[in-house]
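Heads up, the chain below is alone and in the form predicted on its own; it's given as structure tokens.
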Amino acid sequence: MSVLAMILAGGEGPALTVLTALRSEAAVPFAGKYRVIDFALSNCVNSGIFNVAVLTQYQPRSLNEHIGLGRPWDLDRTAGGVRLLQPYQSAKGHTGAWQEGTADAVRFNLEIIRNVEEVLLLPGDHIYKMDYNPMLRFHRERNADVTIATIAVPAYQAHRFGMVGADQAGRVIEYAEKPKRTYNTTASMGIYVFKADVLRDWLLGRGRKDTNLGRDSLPALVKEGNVYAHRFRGYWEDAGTIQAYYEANMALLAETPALDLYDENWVIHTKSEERAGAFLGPNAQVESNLLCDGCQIEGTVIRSIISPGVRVREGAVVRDSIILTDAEICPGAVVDRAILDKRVRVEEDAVVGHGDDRTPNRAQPARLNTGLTVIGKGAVVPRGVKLGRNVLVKHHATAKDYSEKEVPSGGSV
């Protein structure tokens, strides 16, 4: 049967605070050399998915950038091939093209669902590797309106997701979206299945005031007593808050990572650029890290991740750390517990993650609270400055934000 994928891509991620100040959530960099949307790509190519369609919004231009003719996951086809698609004006005078949620998004591209059977919705912005053929089987054999992607989850993690309860067939008979309180723990990936037809009739028809998939139109789909649930057991994560994001980035550095991406039956593909190897300097010290291409250690890196282009010079020191590509780290520095987004500069002898103090930072949404500061995209941090715990910092600040030597924790720049 004829499979179309959809990725929605076009949110903003706001609890990903300055990584997402410049860029979606789906274009975040994660694991060094990789954004978070290969994962969703590459499994669209590894199930032999190659009709793929993109949907943006939110700040796309490093998006399109990245997957361009999606030459590395073998999507600059003729037929089929990845398509990314913008939100425009599709008449004069006419106002309401933006789209409020992943139920608008799908609606306002519904031209697209063409000579095809089904549609298959997959988050742009999740970690995970997953094999879709199972569950399109899964749909097929219970003739399913809608197939939802479901995995286990805690039971305080709940209040994130959108919970489901099944019966024993895999019948769905219950849906929450982000409950406070529930006694199902198994959580919606944000995955769905849908027969071609149904999706166009909802969204067009009792469906066409629902904003968001998850909110909106499932319970009321979920009462129509057509929508099953297939239960996932791999490894999947949602990083969309910070302290979610530098873990699953930190557990790629343990010894037998759930997240294995040297598989060579499952290859996670992405843009790469054309860097010389590693270096390491005659003084480096490194142990437990995690090193990209083209990057250049002199100094100290202890458990972090490093990404293409960075450079650690000789007397820094860098731990605990997620350092994105082409940061530099200056002789004398120290930044410990810390994500550097790209060509962040910390300049001799500042510090960033100072002291023991962890007076939580109230910005909202950010609400860093772990002891981890974060850096945006293009910032300075001058010279001798400190930086203390759950401190953030703005995308390409400079010297003259700084009114003090130093930032205490909990603060901001």
Given for the second form:
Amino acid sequence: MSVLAMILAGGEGPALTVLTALRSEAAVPFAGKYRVIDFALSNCVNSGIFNVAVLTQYQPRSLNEHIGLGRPWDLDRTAGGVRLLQPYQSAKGHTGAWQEGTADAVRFNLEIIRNVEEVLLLPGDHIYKMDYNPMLRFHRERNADVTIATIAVPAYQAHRFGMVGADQAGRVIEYAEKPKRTYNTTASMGIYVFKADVLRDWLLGRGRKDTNLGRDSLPALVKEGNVYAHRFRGYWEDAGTIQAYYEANMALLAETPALDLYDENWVIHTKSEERAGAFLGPNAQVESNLLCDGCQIEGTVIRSIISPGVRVREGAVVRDSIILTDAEICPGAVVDRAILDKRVRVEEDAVVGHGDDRTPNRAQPARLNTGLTVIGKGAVVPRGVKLGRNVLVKHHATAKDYSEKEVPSGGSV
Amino acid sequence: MRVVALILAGGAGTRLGVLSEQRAKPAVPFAGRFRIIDFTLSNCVNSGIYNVGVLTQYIPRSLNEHIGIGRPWDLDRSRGGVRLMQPYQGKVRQQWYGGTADAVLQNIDYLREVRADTVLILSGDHIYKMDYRKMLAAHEERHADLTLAVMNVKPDETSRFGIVLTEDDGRVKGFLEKPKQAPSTLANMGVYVFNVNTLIERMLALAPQHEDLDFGKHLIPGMVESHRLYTYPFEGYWVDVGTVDAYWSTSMELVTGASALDLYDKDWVIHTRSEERAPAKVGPQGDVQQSMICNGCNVRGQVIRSILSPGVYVSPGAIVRESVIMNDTFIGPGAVVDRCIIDKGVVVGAGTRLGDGEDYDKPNEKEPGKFFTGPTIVGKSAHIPPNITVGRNVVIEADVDDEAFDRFEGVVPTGATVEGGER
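Target state, the form predicted together with the partner chain; input state, the form predicted on its own:
Now the full complex is given, and it begins with the chain already shown.
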């Protein structure tokens, strides 16, 4: 039995605001040294699947650079390995244009589904550890056309998911995409095993107008009667909002986190640069943190995620924050409940996350309203400037972009 | 110039005791995630030299595994790249490498095969950052037959080195290997640039008389009169961590900021083979100061002026002070580790005091010449029972189990050796 995994990594993830301004959601850094797509890629190779295609569209540069030939995952292979698939142009009358949704993306790349019996479709923007073999076995035992991985979610979250109702044998009898009201708590994880010919025939035949697998194709396929649901019981997180992203990172600081990154039997691989060990100076104070190789801490860091190469200078304080690669916090600066993207520089005596005013961000109130301040890649917070809560600083902002010494809560730069 | 580098990595490093018992000295871990040979290998590729031979002899397994096909250094190449050279059996000669130059001589075919005209001979057991390009340029400019990198050492160290006497222009007029009385403090670093033809000619000429053909002892002294030998003065950071004390104090300098070795320099990255590990985690009771901790560590106790390699676990209530702890070692709850060097995979039982007392100067009884400055050293995979006290200058051999400590009845005195690990 041969399997091709297709990882759908073209999504923008707009709810992550400036974190996805220059990269796709799948390429967003996680837990300091990883990127979100590392989980799907590592799950593939840890499950023995070495034939992987990654479908990209939105801002693929950092994803391309990260995956490269697939070395960290041992996917640089002669046969199989990883392939990065970009949208492409082609002669009139053929497919080839921007992809409108998941079904569209797969349809554009049907060409590569050759000599395989099953296609495993995976979202690239979920954080989870899953052995795909039990699901594949389940799929084969039932001779299913499609098998959907499912997980239990709280009822109030049902409106975000495709909700799956199955009978005793696991056969799916109803499927509702993002229902307003339901008693069902079994959600689709967006992970599907398709018989290769069923997928091909559907997307070129009756489903040729489908743009989205979950919304358009699955409800119709369920009516055909040979779709099964496979229950997954493990850690799974769709860190698609700023708050969910923050919580998923912070949850790793627990004594025994639900997501165990230290499991030698299920290593999450990533492309990492060569850096020396984390260095802590004579006045460093660290408490409940994740510290990556290459960071240099001279100040105080509490309950935070510190990525490779981050420098926290003497007298600086970082609390309850996520600091991405090579950012620098200068002496006397304070960072509190914030997410700093790569190469952000917080200059002397600046404050990020100031005061108790919880006014939601005025430009994006639906996305930034939980008190977190988010600073885009390469931006500078100039000396002495105070940023309130729910503040958004765009990537590569310079001192000239700040009109006042204080940006109140809910403001943007 | 067609340059090939040969790294001599066969040394046993006997003065490092249990740290080099199961690995060659170049394979001894350093600064958490590196091994000593990483510095020389990285210097090569950072200097644009991609033809590298590594000559091994003493327990090469961990070195072989570490270097592999040379990926971390981008030395996995279609042309050139890294080659590991073990001693081998042949029709004519079959013997171990007798000396440094003998090792090179036995791999003379490699020099011919890569058609190098210049060979850089390096030692795999020094820690330094050096751009060999400058030295090679100096060698070429002076039309030298041999250029030796030299540096000034302290007067009391001269007896450990080859001492060089020079003219004002750097030409060598005298060479004394490990002299008792030294007329100069200019020491040979063991970094040589040779013209390949001169080297081959000299080696073949001397080989019949010396089975243990050595650069410092035989080859170089014999060339001073007849050839153009020049020095290349080096002024950067360079250490030979050949003794337990040097290893320990060099490590301490790194964490206290007294060291001139910058491991965070992006223009001269030291590459190493590393496993994929999650970030280091500092727990709520964790407290880390003046230390270097690597990915995969879990620190729930106190760590002061120490280096923790990947995967070290420090339990709640444990204290690690002025120590070097290698990969995946476990420090039990409430244990106190003071001034120790602990190899990989060791288990320190709960409540045990490792490195206890003020008698730093009382040497190890079995090997007083090697261990007399205080650090207690623990070999790979040793298991140290809970609630015991271990003094200074103690050697705990690799793989020992709890039973090996029975005869000490809870107190291993300063200077003792704990033996009995199964091999």
